[in-house]
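Presented below, as structure tokens, is a lone chain in the form predicted on its own.
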Amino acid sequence: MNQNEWPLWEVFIRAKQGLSHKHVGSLHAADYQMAIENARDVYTRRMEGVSIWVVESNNLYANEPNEQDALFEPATDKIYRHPTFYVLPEELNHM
């Protein structure tokens, strides 16, 4: 296997703990051990991460943009969900 047949991988850092991963960027590795070495050396340079997670590409699945009515619609009917929907009491006023 050479170079040009080296699957393409996700990468994923954590800065801190407690915080979510972030997507950095995308690198070519023969395995997730390379890829996770790889996004090390290239995206953690300056201690920047915590934690790495490497996906391989053809792994992750997307909604189309244009499903987005389908998809997140049925939302906007659960009012309850809203945070505004809830009557505090006055001594909780600062919240």
Given for the second form:
Amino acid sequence: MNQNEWPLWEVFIRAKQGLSHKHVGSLHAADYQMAIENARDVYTRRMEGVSIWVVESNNLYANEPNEQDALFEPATDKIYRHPTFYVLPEELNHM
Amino acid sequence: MEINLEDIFQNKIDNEVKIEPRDWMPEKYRKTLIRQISQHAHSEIVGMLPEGNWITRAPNLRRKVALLAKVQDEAGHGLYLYSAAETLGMTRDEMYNELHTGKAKYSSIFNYPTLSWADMGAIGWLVDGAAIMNQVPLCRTSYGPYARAMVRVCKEESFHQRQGYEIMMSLCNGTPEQKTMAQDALNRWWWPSIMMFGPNDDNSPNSAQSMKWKIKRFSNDELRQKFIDVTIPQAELLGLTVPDKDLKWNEARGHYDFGIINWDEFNNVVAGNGPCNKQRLKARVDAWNNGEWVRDAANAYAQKRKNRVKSGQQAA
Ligand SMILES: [Fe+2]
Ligand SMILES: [Fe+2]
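With the form predicted on its own already on screen, would you show the form predicted together with its partner chain?
Zooming out: every chain and molecule, the one shown earlier first.
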């Protein structure tokens, strides 16, 4: 039944100049041009964006949710990566 | 130490941590969400039909562009919601198929006919009003993609209700015939709008589980009461009378009391026997079937371009 379904695309929109593109949702389209045109109609009817990226969903790779700890846990004990770890004299303002 | 996935899941919910598509979730949670989100999407899409009926007959250009924009928004709402449901593993075509074969339901309100221009006012005011009441708490629902879709939807809904109320105001400040039209529309749309919140709590078996999973945050009856409480003063401002002789303010409760809902009518419409069920479904099925050649042509064109790029690369 689904062999004719148009592929799924992820849509990213830059809300205004100076901001990065942000994921807003997805849609179906036969090709990238149609995906951009559809994204314009579906996700920017009220000036929500000035630039659109579309990526075919099956070209997007992500980490496994169950790797969460292995990937992100080690960062929690590396407090020396934060400025407050370093003890400096009070007189030294604004460093 | 044994890790119970279900406990971890419920723990996240209790701590207001959103569930995202690839996180572990109970099968029943997934199924409940697929059913709810896809039905919600179908309602947005079928909901375009009763109003689409009046676009070409809007009384002036201002009303026409507003109605057109509203109906286009509803298409957008359907699309946000379908894509949220797809993150749970059901394909778009499967969802369409369930709608077209009558397996999936949509909000029964859209099975009533739109008989006069005043119905555009009553729908915006009451039907979108009731939808907003339902949808605002869904912006905090526990499933991330659903919550994010609802934030977009809610931002757009308030214009829908305001344009509807404005139509009602114009009619109520117009000729006696126009005011009669407005009253007639209220008479026909009031009870179906009240029914939009679904069965009474003691008759809504899945509600408790949905509340525990924070898919829902308020019960059907709580939302219905809230809707009635805010809507009655709006009707009074228009100088219209809600068609319920039992309706009266209850000082002790701090709420309006209201009459008994005709659930037989509701169940009958849900079962497919409302005034427009067949017409609505046929419109959707026809749109799908008549669009087949467009979908195929777009696929063929995309494939042709892909092949052209490939052979270009080989030559180089
Ligand atoms: Fe909507
Ligand atoms: Fe709406």
